[in-house]
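Read the single chain below, which is given as structure tokens and is the form predicted alone.
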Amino acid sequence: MKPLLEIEKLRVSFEGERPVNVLSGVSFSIQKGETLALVGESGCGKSVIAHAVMRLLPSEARVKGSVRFKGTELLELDEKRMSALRGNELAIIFQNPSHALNPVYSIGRQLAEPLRVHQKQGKPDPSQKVLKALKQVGFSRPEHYMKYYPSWCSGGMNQRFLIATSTILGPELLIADEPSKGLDPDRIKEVERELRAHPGAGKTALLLISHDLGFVRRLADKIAVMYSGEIVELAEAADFFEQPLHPYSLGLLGSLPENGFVPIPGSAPALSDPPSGCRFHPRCPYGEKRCLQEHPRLKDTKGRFVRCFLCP
């Protein structure tokens, strides 16, 4: 089956007295109702892929690889073609719900913007299907907070009301970057519950974006681990957490409490000065010579895609 949306050696810079690399050649790929977690440490990368997909991108971004949605190549599209599926086929949930949340807006005025926009539902008025979003996000009494302000509400009601804005239009892609980010364990719950049960659910594809690997365990079918701008393991979620492969993603599972809480040493590189060889090898316990001197390619090793000369 043709994936819904491909990504291929998408590289991403940004210019400046010393051009950054963010992204080094980025390849993955998802299904039609299928979710797919990138997990990392901050600073990988992993939001540019998210905005890079979305075209959102700034403007001293330089960006070359290919991103196709549906068999489009969405880096080839005019500013109006890429506005017409924003919010519509494609759309994501930013980081921070209070700031992606217009403050002098209503809650219901904004919930109802995609229908104005995408479906051009001035007339008649669209309260009926932003009362449903409201209620589909676990709102007892929505007609009491389409009047509310996102001032008024703490981050999880916001997220709450950034899944309900960014789902009322069933679109097929939705991206979702670090939902759980601030959030305490009973909020984090309400996210999940509302990922898992938002309209179109099953049909929508999801791409996660994540460090809380607890919360990409109960969601994801596919797992990417990206470190210092590029993937260094793509695999089934099963797979990653009962045999990780890479030495980055046991150190990743190796710090969660109920492992041991062991961080890994040292810190990653900056992403204007990423180390030579093996990005990696100045944090790795298994690292080699060869391993300072060459880059390894993400390689299949038995169904799954390993960037590390250690592995088979």
Given for the second form:
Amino acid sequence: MKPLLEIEKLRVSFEGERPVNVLSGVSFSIQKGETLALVGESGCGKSVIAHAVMRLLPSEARVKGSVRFKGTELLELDEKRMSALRGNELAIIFQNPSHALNPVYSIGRQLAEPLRVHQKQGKPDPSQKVLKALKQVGFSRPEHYMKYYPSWCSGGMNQRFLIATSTILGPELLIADEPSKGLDPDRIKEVERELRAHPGAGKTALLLISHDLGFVRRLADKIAVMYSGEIVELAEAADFFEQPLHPYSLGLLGSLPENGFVPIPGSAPALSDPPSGCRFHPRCPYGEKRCLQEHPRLKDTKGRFVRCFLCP
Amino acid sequence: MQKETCVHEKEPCVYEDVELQREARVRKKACIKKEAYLEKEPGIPDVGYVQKKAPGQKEVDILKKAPGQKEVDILKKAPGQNEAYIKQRTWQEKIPVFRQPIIYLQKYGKFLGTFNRAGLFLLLFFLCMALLPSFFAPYSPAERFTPYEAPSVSHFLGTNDIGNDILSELFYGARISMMVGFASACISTLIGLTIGLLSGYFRGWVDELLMGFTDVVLILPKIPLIIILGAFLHPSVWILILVLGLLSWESLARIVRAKTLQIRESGYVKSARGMGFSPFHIMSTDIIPNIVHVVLPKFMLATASAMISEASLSFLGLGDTSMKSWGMMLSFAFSRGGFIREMWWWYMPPGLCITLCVMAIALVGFGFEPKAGDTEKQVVDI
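Other form of same protein, the form predicted in complex with the partner chain, not the form predicted alone:
Okay, now the whole complex, with that chain kicking things off.
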């Protein structure tokens, strides 16, 4: 089956006094209706992938490689056709929901906006659809919340408004950039439910970006672990949580409270100056001499991809 | 989040208090109504907010209130009707016309509080003067009486060199002075807003080109240029409006650009782009409403400064002699002997009017500006 989104050797660098390679050759693909989670520490380039797919990177960014969505090369589309895709077939939920809603408009108006812009249908009143969408994300009195302004609402409510806004047109790919950030466990469960129950759920593929492993575990079909701008492990979620292969994945799972709360020593390397050889070697407990010199490749072992010499 | 429970079946049915009984009935009715509403759209599961009651859990009921309290308003509404507030409405809120301003008031805390009342009153007074001069003026400005007359009962401010009633002239002059001010401020605001938005939103070469142009306009000496233009072109109010408007937009453009640069990086503009809205749509619906509070005071100040420029140009004799503004009146008073004869009733009123009007406009303009303490409430960053 042809994948819905196919990313191949995506490289992104930011120009500056010294160019910084943020992504160095990331490849993965998402099937229709599948949920892929990108996990990793802050600053390893997760959000950059999301922005690169949506083509929302600032002008200083140099993007190489290929991003194919349903066979169309997104990186070569002109801005007009890209705009038509955004919101309609590709949607993104940004970090920090309270900042992602315009403070001067009511929720109802903001929810109806994608309908008005993309469908150009003035006649069938969008408010019915808006009511339906709000109901689906768990508001039992939608007509009441439609008149609210974002500043009147809590972060969790705004997050759900955003999910409703992004999914109101039933996109085929939804990118959720840290939807659980800054929310307490109860709200996270709500967001989780909304991500499962939004209008297009089931046929919408989800690219989930998060560093909350528990959240990811409940939602994802596949997991890609990123470290310092590259994927170090790519596996089915069930396999990954049962037996992580890469030392970094082991460390991530080991640092969870339920697994003993053992942090990974050291801190993530700066992307402007990555270490030689395996990028994880300064923090790796199993490091060998070879890890210092050679850069490992992403190896295919029994349907899983791992970037480590030590894995068979 | 809102957790609503319909518990009317479990409610004990006997109350010792009559009022409590009545309340229980209303509550029951409301619950039935709400359920009817929830069932209206079949097929959509109501995601888990009608919660099952855990054994030991206490009831959560939004309808709960003190026994003496009056009924919550929302319950009286028909199920499909839209309501913004659950809380009880005051009589003002029940009247639809008052609702919008009241919502505004609740959102921003005050309505006229930020405006200087004296400024508003003065501006309104001058606007009335400009809109309905015939209503106030005792005579037509073209009517002629004995020239150089001192103030009397029939002519409150006397007459000028050709016998026109000065008070009437003053009232009719308001329209021209204010028209020049507002029209040229409109032009300059429009240009400044467009240029600022375009260069702030698109950045890159568009920004450099437009800002370079702005810098060139910024260093042009305004008044000398207008004098030269006024001398070469036929002196007319329209040309004056155009010239004043075309030469005073630069500072607004710079401010709008700075603000746009800031807002375009904000989350909601990003998510608007993520939803595939066109740049024009984003600029008009996302950015402009968020910079109105910067543009409005600037607009008022531009009006005030255009009025002053008009007065000074008219005084220099570059105004339109067929349309007598306050500045023109001053110029005539100066050149036709008003100053020499010490006819203060001729030259004082127009000068005073210009000063007061400009002051009123500036005061109202300051009212639009956010106060230092309001920064947290500012619409841009909530």
